[in-house]
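The form predicted on its own is given below as one chain in structure tokens.
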Amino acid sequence: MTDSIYGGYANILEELRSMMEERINTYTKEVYQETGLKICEHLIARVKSEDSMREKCNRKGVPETPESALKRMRDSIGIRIICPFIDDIYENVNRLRNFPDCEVVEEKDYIRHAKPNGYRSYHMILELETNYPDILGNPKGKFFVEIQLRTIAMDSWAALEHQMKYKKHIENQELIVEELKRCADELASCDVSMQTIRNLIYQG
């Protein structure tokens, strides 16, 4: 049987995934109780599969080892937070920044600065200090968590774009790329309009 690319850390990753998921659910409930606003529509949390992590290591040209999976790659734990409105994304970002045992090591705002193909999302890499030893032998080990935050519209678009990216032999690919970009811009405009409407509702 092939050894796990996560070494003896697979169970720890699952525990950290569950802990982060619980933390996010806790503060979203608190915000709802305080304001009546639902800042998280739903979230998806996972530990990257063995096959996917091996494939990524191979694609990046690094050894398929636990050290590569846990330190050189930074998405062994992944969380996607789907938000009703744009402002909710930034509210979640502020909450995540304030987790006491987390350091933000990377942020990319593809909402204010969309990718050329129209992709919009907010990406964060957190380094989580824990009470578990890590692959480097540190007794209070550090583990990475990748977080993506999107509105419902952004997530729907990204799912469609993902299907195109991994489907081979697509006819009229250039036309589809153009249409996807147009849809991304229209959805972004709708997100802004919906945010404006919510702001008007809650001004009173």
Ligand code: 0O2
Second form
Amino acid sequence: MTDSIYGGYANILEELRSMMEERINTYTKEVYQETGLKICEHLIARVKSEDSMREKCNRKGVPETPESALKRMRDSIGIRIICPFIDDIYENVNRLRNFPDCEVVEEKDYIRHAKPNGYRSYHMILELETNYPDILGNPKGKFFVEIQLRTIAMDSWAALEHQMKYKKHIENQELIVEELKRCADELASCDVSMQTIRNLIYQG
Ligand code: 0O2
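Return one more block: the form predicted together with the ligand, after the form predicted on its own shown previously.
Zooming out: every chain and molecule, the one shown earlier first.
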């Protein structure tokens, strides 16, 4: 059996994933009780699989070691929060920024600044201070958590586009890329209209 890319840290990563998931579920329930609004449609949390982490280390040209997986890659723990409306994304972002024992080390707003292919999402990297020692020997070890926040529309688009990337031979690739971009822009426009309608409903 080959050694885990996460060394002896696989169980800790699972524990931290579960703890983060619980924290997010807790505040979304609180918001629902206070306002009646569901700011999270659903969330998916995972520890990146061994194979994907090894593939990513190779892709980034770093050795396949626990240190790379835990310190150079920052998505060993990944959480995707799917939101009904665009404003819900920013509401979640504000709450995540104030999480205790967490430092926001990176934020990328691919909603205000979509990628050229049409990809939209809000990305955050949090660094979590824990009571577990980390691979560098810090007694209060630090672990990265990548959080992606998207609307339902952005999520279905990203899933389809992801399928295209992983399929080796595609006919009419140029046309598909063009159509995907068109579709991303239409969905973005719908997300804005849906937000406006919701605002109108709640104004009245
Ligand atoms: P997977 O298989 O989803 O885990 P990084 O690549 O993380 O070192 P970078 O390049 O700054 O750093 O990443 P960025 O732009 O923050 O994107 C990281 C993740 O966002 C990707 O992870 C994807 O999950 C998602 N993502 C980014 N761009 C696109 C896109 O154009 N289309 C789709 N479908 N997803 C995207 P991985 O590890 O690349 O892939």
